[in-house]
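The chain below stands alone, shown as structure tokens; this is the form predicted alone.
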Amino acid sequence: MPPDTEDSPKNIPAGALRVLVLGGTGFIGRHAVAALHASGAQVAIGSRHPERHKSAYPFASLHLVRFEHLLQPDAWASLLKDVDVVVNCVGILRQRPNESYDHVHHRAPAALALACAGANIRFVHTSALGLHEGAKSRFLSSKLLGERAIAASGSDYAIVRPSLLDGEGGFGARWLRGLSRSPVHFIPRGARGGIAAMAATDLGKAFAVLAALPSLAGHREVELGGIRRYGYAEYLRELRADYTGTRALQIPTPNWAARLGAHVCDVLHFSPFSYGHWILLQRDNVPSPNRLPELLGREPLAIRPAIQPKTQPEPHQVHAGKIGPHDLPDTPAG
């Protein structure tokens, strides 16, 4: 699908908002996109592999960014020339080569917002909710880390906490939804957290109103989700209700088990569950208070209805901002 004539950079107004979304290419940040687009702003998009996605986004300019190598302030000033919001979306599900928790989620974005700080650009960084000191996860502490390094940082900056998000693309979702089939399900004792599941569009909505403030002084600390609280099983029920009227088995399990089959899925790089979700169904992710209502203007979308994967759009769809609506907490960084 060819672009709208709008759509292409020399025809945005003069005065548009300046927006450089990081990790532009994963299942957070093309709905950050989308909803920015949208809105009238100019987009770049940083991205590990900008050469794979430029049919993907003809409206705007792609650049590469690797996290582990813009550990200083300075390594940021260059893509930071023409900018008025930055938004970060990136984050890593597990650890590969030379691309660290600490490096991801920590010393790359405390070196960004210091930068920003420096050249007063507005910061808005994606995090999760159920980080809590003592953590034995290295992803959730590395994400507190990073929390704390912006807050101290003297940037404006948000902080945004979303709760398990549910939409077009998400590798969380995908899998919950395909668990949600099956007729047995495997409840871990230890699951008591709370979630305000949430659609992944009403996030990118958020972050283009958030890109939008001409200061961020009232929004430091943003949590996000959904009107309703689910339980883990509650949840699995209300998508299980998407596609059949018949009832899966739900069977409690011994946390041993869970905590087990995470670190099995931790070395083996298998699904989205890891040691620190586990950690995180635990413990509520609701957020408090929601802030969703007040920056949406109304309430939040239901999480139905079902995701079909034949109705997921094109990489050339993201354009019109046609992408149907942390999962547990899931931020690819594109």
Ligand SMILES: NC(=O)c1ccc[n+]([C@@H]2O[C@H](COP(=O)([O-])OP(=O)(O)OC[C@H]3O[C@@H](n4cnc5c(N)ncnc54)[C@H](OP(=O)(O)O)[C@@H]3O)[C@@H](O)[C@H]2O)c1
The other form holds:
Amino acid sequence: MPPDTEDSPKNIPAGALRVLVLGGTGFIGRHAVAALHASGAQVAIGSRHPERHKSAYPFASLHLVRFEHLLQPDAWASLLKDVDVVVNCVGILRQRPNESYDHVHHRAPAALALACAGANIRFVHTSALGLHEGAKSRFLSSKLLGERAIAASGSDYAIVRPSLLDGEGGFGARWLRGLSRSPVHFIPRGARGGIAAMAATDLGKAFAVLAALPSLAGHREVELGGIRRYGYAEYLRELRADYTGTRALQIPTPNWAARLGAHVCDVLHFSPFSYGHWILLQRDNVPSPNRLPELLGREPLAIRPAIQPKTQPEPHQVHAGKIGPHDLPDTPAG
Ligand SMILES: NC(=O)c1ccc[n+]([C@@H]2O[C@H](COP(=O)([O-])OP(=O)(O)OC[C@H]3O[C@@H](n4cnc5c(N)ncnc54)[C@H](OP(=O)(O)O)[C@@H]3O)[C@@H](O)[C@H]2O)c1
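Could you switch over to the form predicted together with the named molecule, since the one displayed so far is the form predicted alone?
Let us now look at the entire complex, which starts with that chain.
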């Protein structure tokens, strides 16, 4: 059980699965937390700002977690007390003082995986599709190093690689929806990779299913995506058609402009477009095989903004029993 503090979860049945969700206040993490809570799990959340998020998660205990301070297995010991499964949804788009890609994507998850191995705790880690050797992006290479360290840790782990996510509250999702509404789309010529965009609600449910498995041995690398493969230009076109019912003018742009734009965005910390994402856009980001239908027991939701509900329920609504992820209509949140 998590520490018996004022914010300890109430009314959780004895014997419930105890899950620590790191980054549980983020875009992916929120969906994981909601699905786990709806499944009856006892949820603890790791956040850099537990006080800030306390009122939104009355059903969970919140713990201070800063990956840059958790670079050795021993440092994780107190957080892992009375935990059956850890779900790691922490990631950074850009480095900040003391929060390097190496710390957040590689060394802290590596130490965590070793700590999980020592404590016999299952470990579900969020990574990404399209990571590859030799990518000249520290964002991507740190994630690949993190995956490799976890695989070598001896823990009972699952590395989850979702495709691009759509849903309310996602930084990238919000930008793509906004870009799609523009009447002119600039499409870099090299953006030829496929995307199997999926709903963030589906990812949350997949995490809840994985967390409940007694062993992750059959799920070491779990690639997930939606039902369709889109090209980047096609994805923007379809989003726009759903939002506005009209077509945009799509103008091809040279690759050097996309690359320069990505570097400028990185320097200015502007938008989700980074050099790492420019590399990803040039390659397929499609799961192979796609294990989402198997985990959900149904087809993934379609990305259809026009028929989505306008708002994603707040975590406190889930707690109050007003709505749970399983009650959501079969459309992406948002
Ligand atoms: N969004 C997508 O489409 C997508 C697709 C595939 C893979 N991914 C990967 O999934 C991961 C999560 O993505 P997301 O979209 O959910 O990002 P997000 O909304 O930014 O959430 C990440 C969370 O990580 C926590 N965090 C950040 N720095 C931390 C640190 N130094 N120590 C501890 N916690 C820290 C933050 O929680 P607090 O503020 O509460 O500390 C934040 O809410 C990333 O690695 C991303 O690359 C995302």
